[in-house]
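Just one chain follows, in the form predicted on its own, and it is written as structure tokens.
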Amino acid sequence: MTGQYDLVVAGGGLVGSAFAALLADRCPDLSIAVVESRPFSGHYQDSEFDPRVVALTETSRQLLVQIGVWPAIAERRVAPYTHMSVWDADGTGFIEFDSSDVGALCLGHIVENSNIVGALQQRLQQLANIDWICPAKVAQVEQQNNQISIELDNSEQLSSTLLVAADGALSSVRDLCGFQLDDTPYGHSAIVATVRCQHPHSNTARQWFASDGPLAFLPLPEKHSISFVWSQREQKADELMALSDEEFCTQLTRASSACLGTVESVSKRFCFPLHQRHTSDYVQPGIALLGDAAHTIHPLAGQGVNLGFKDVIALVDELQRASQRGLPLGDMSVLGRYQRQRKPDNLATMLAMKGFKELFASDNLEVRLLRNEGMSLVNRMGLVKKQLVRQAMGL
């Protein structure tokens, strides 16, 4: 089977599906194929919380509103958080943020990955100019005369003027097309799961920065349930994963200073190594990388998916402009503008996350005193806090 398309998207997860849906809506004359390796679930699993969650900024939420999926997502399960508390776990530094600081109803929304993906993929099924090819994976890519020939692992042959790789941190398209990748392990692993706590979370996101790694408590719709992300050195993470549920809850209660009382129960735990990845280029003729295929960062600030959604907005804007002007979608004059928009912002965020990690990993007494005084000072500076809140909301 051979299919000719204006554009092929490799990856139908959060970023790939959002990109395809937004572009299909903005440019209904474009023919788009989305190639996804995992079977389409067709519905949202609501029996238990997904351990993978996203802290959506307001900018990201507005993107989902534009695509037309936010009402469906909100009808399922979302947890708006109005307050954020950040501590230096090894000192006295403390910062509090509140949505009232900027006159907003909330700082952001905690949403399960499966909720967003399910809504987006259902939206793709409704769009007449999108073909959903699943399960399948890009196996070979060949560039010829401004056309991209794509062979899938099910032997299907596709052709397009542009191939967009949104197939994640281990992107096969990125590797097949020879993009240069800087892959630096953080030396940490992240443990994620859902826990039930003794006291309600009061719609507050909490984060502790410690020398051995940050811990985040993210509120879920059920007032005693939170999703956590605990970054630890790899050996320590392995030791924590080996504990019984009861022993793990004891350790988590201690790490969180029992701020929500006793951690009473924990769901199945997942652990994955953390890497900082960044490609030297996001584009080449006929190929563009989106989201984790181009960059991954430490999850300590929950910005990974939000950066990917910013990539989506920028690339769709450029492709819409090119389509309206009759320009080839895969031309470097089009794709180069996308790279120039997104690369500086992504690099700046990556450097900031690296700086935070190194700052709080330091055991130097002077550094610890300085960061505690700095956090306390920022907490007293209303205008600075307002700007930080706006940045955290993606505004």
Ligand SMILES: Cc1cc2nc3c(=O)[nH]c(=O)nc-3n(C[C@H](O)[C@H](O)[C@H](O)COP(=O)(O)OP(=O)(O)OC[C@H]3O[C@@H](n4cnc5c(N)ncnc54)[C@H](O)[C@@H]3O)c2cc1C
Given for the second form:
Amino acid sequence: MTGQYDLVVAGGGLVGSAFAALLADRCPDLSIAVVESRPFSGHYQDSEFDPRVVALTETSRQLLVQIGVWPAIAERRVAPYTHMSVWDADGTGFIEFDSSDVGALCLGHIVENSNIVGALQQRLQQLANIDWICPAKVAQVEQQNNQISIELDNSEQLSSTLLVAADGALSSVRDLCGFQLDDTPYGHSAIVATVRCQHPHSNTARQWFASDGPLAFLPLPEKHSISFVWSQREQKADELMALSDEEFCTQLTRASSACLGTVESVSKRFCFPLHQRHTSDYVQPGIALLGDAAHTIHPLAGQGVNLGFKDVIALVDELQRASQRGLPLGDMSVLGRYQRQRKPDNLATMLAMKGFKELFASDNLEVRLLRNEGMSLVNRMGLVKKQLVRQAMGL
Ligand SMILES: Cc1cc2nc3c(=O)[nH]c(=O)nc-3n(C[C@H](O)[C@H](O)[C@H](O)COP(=O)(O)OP(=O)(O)OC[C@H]3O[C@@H](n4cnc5c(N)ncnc54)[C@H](O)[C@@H]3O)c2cc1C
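For comparison with the form predicted on its own, produce the structure of the form predicted together with the ligand.
First the chain shown before, then all remaining chains and molecules of the complex.
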């Protein structure tokens, strides 16, 4: 049996679900299938914090408002942060931002991944023009005569004029369709978990840049709880993962200069090897890559999903326009416009992250002096700082 759709989305994670929900809402006449390999995660576990969180920019939050899921997300739990402090951990450089610098209520929100995905997947189930196919995996893709044939791992066959791959950093659709990928390991792994600190976090996001990698403390809704992302050279990360909880807390207290007092306890730790990945093209006739399937970047500025959400907005705009004009959705004249809008922005952010990582990894004395001076100088420059804050907020 073959299910015929206007469009199939591979991957119902953060980006794929947001894309499908926004498009289904804007174009109720389109029939859409979303294929997700992991079982439905709409049932949110609120007993413990999810170790995976994202720092959402205002642009990303607005997207979730448009889709209609922000109230449900906010009702569960989110942590708005009003202040951000950034240190050069090997020097004296310091810069701080406050939401009042730009007259905003907060700089962004820290939200658990499972909260966002759960709310989005629940929304997908309510939309009449979406078929939610889960758990199932896209296993084969064939392109012929402006039609895409998709075989799932449960042998079900789907067919559509456009396949949107939002199946994450290790996208199998990207590989099945032969997209050329530049995959460069950063040589870093990121350790993530939730910790409880002696002092309250005061709704402040904190980040330390050290030569062996950045450390971020992201405030959670409970005032002593922090989600951290600690990027370290791979061998050092393995050593930190092997420590007992008590020893790990001591190391983390030291790395954070005990700025929230002692780190008192840590949840189960997870470690992710970090890669910079970017495909030469985001589109082929009948296929479009979205989010991490097209680009993955170092989490040091917490921009991964925020870039993915900007891809969502751009592709939905193009498809809505095409649909109104009666153009085939998989046509390169439609998809090419999406690629032209998104590739420069993603590439620029990727290069900036690489530059940041290298700037702070440098042992060169002059570079270190310059970077310390630079940070402190920017901290005193009201207008430049204002512009930086607006950019970080995705405005
Ligand atoms: C340590 C760390 C910290 C981060 N912190 C931040 C942050 O603060 N802010 C930020 O913006 N970003 C952050 N990111 C990046 C962010 O997590 C990713 O950019 C985001 O998860 C990408 O979403 P996605 O939907 O593209 O991919 P994913 O979240 O990976 O979703 C892909 C989905 O596709 C499904 N799937 C896979 N293969 C198939 C298949 N063949 N068929 C069907 N379904 C399939 C998977 O089950 C999954 O649900 C961080 C990343 C890391 C590693």
